[in-house]
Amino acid sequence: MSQADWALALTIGIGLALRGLGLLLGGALRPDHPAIAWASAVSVATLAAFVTLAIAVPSGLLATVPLPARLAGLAAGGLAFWLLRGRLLPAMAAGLAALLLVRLIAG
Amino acid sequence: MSAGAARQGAAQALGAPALAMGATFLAFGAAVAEAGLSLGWALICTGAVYGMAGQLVLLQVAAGGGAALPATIAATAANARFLPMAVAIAPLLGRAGRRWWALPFIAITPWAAGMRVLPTLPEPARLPWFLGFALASWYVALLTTAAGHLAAPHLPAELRAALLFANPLYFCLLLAADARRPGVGPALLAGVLAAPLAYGLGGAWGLPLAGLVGGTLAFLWGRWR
């Protein structure tokens, strides 16, 4: 088995024992303990630390796309997210839209 | 009761819910495709990690050529929303012994449908009602990583990057939209200020560590304040 293997098989492990520990703390521990707190906070942060890393500095075939593009696409988005009260699907239609165009433009 | 609830949460996980969650299965695809990864890879890890924050990370660990244990554990932290999640959903699941059925299908979109829909149905049609919506949006999940992965080498390089872009996009609005929620804002600005650390460090251990420094300076400033 290769190194991504090994992750996929730890990762799936470890995120039915997450979701299987919540089954069972679930009606003994309130949603608000410290250690769910803790959890949700430290998910949060990696995922935006994620994603500012995939806008500001994305490696592979996302990396070719100049920043202006990307970060119209981000704008685009948002703007539509705002606009439309949080509709998803066209938001996101917005972004990429926004991104290609840039992009087109810039060349 | 059961089967008339299972139609009906599967009616409701095809609809909205299948193509925003789709598109994003759709690009997971295609980035799985881009990395050189198997399409058994892409359907292994939409099947059973089936959490699209820790897919995207263990992906970018572990097709960067990264080792399997900080793959892992960065990929555990984008999931760790997990824990606190089957906590909530639990007590509308039932009782203890049927509501493990529920175990694998604990994701963002069925928990955010469940959360919202399940305390307005009677207690029996609960679990089944998560269940058809579950398998319904899991399904949608599979076929799509698969139609991604499978379309990727035939599209432009353009269109390509586009839907690479999709799923920071996607997660990006997301968190805007939580960002109200108690603890989600700091927990999200500390992400952010905390993605240069991840940079500086690089490799395989720089977002796990950033997450966790981030994410732990968060709770705490929650709980000094």
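Numbering follows the first chain given and starts at 1. The term rigid core refers to the maximal set of C-alpha atoms that superpose within 1.5 Å between the two forms. What you see is a predicted model; the values in this text were computed from it and never measured. What changes on going to the form predicted alone:
- Annotation for Gly86: C-alpha shift under 2 angstroms between these two forms, rigid core superposed.
- When the rigid core is held fixed, the Cα atom of Ala97 travels less than 2 angstroms between these two forms.
- Core-superposed comparison between these two forms: the Cα of Leu61 travels less than 2 Å.
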Contents of the next structure:
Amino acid sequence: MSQADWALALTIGIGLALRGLGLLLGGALRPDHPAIAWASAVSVATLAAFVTLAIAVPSGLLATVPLPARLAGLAAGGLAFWLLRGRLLPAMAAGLAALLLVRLIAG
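Structure of the form predicted alone, please, following the form predicted in complex with its partner chain?
Next up is only this chain, free of partner chains and other molecules.
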């Protein structure tokens, strides 16, 4: 095996071990435990960072979509999520529809 293959295998092994440890730890703790609250906050913050990067400095195909269309999609999705009391799929559909509509109108 090459050095790159060993590095990949080691990365996969460590990732699986950490995931297993997380499952063991998460199963042993109450849902209101501070460690669970911390992990939840970190995951929400990470997701928020990725969404912010996708809106502000997109890469790939999303980079071809103008900023006003991305912002309209974000606003429509957020508003729909709030109005529909946390229903994710309809909110995502509303955000995508707004993005496509603004892109069509703006060109």
